[in-house]
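There is one chain below, alone, in structure tokens, taken in the form predicted alone.
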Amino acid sequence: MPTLDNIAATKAILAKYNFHFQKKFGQNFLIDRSVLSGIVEAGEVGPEDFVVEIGPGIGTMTQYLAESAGQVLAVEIDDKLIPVLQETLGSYDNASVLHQDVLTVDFLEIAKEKNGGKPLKFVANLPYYITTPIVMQLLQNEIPFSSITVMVQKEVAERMQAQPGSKDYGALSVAVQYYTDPELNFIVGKGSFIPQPKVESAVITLKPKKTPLNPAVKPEHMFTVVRAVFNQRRKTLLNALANGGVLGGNKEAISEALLAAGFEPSLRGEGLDLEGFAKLTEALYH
């Protein structure tokens, strides 16, 4: 059963191994029973999944993954935590520890090789610093997953689930709508880790979604139309497409195609929801 949940055995185990964190790998250990079930609950894990944990730490919530999963696979890239993990994982012979940098991983690879193919679940306290480059990485790569079930910065999580409109809607929030329905399970507040992060914390699911937003789309033109439009969200759809480089920046081909679409050149976009992103997006490079 797990033995990391509490802040004296945390603290024991990281004295035992002369651990100190490191604010460059974003490490804030969870010490709360009750946030460490939900997020096995939020997940869904089951003893039908391989479950991916993204920077595992001492192993705190593999040792709860492991005993709902069929297997657990923790990427931890600190060296210093590799005996730990050795460790605190050793009576769990469904979890393993692959010692790398999450943002060089092939996991589908690891689906293919591990899973038979099936697509994998990821569950992951992240470290914040690098939150949107690891959901991105998971979202982008054809990576077949199930779910994805993480802890972050809960303006992160607000901005994920944000819509057309809101102060928090933007890249982000487009490009994960695109691939995934989020949904926010809970907020976290700051003392049930160690060390406190400044922030409060939200633990999220993307689940993937069943049918592509317009198959006639490709993904990276409308990005570029996504980034162009929100890097200068305040010009017209005009002057932010041709600012951010899209048609070649000719003014006179975009202006066509946004009329095409039935977009006035003078509006802006930040108000475009995804649907009407795929269409200027399919008018822009048809």
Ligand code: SAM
The other form holds:
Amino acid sequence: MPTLDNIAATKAILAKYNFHFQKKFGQNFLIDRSVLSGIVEAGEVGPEDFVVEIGPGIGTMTQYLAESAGQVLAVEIDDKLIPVLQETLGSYDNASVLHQDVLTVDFLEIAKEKNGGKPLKFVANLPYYITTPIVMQLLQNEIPFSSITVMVQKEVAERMQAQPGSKDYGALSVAVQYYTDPELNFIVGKGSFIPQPKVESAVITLKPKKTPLNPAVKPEHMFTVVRAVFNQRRKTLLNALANGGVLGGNKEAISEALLAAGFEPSLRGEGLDLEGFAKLTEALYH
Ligand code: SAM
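I've shown you the form predicted alone. Could you give me the structure of the form predicted together with the named molecule?
Then the entire complex follows, led off by the chain already shown.
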């Protein structure tokens, strides 16, 4: 039975271990039962799943996950939380802790070693200071996943789902929508955490796209182009691509490729949709 899903139990365990929140680790712990069960439901966690939780904190959500999943592996960076997790997860023999910086974890190896190469399921209340690097790590390293259900800042969830023409549309939108179909589950207020974050949050699920966008386009080429365009979104396509080092920054070669594919070099790239970026990448790297 979960034991930590309320403010009194959370405060008691924090006091027992004399734990102090570390801002640098983005520590905002959940104290709201309906949010905790909502996340497990959104992740469709079941007995067949090997779930990876990024940043378990004191193990509040880990307990919920362990109640439903086959296996849970919780990756935590903070030394001070390891003894706490030993206690709070002690009665769950399907939950284990990996004491490591998530950005250095080889999830391909974990899928192979611990789950017979089958896809992992990621569920997390993410540390907000590294949301984008974590999500990009999972998406771009070809890690097999059945879904990624994460709590992020509300604004970040909006950026993940943004469409061309909106001010929120950027490199994160293109990356997330290139690899997955994002679906917003629900919004979470500041009062569901201790300490309270400064911003509202949202739970979003990313499911892998069934069919790749354009198999002729290599993701690393596409994202060189995407980064170049959004790093200088007010510049023309020609200048942004050249400054971003595309085709070695050779303006003539870029201009030629753009014109041959029907792109006006003086256009801005920020309004391109996924297909547009794929077509542009194909034109530049054929
Ligand atoms: N899952 C807990 C909850 O919902 O109550 C805690 C979530 S808290 C927002 C983020 C957690 O991620 C913290 O436990 C923090 O120490 C951990 N964390 C921060 N940076 C990390 C990193 N680079 N690798 C692994 N864990 C990290």
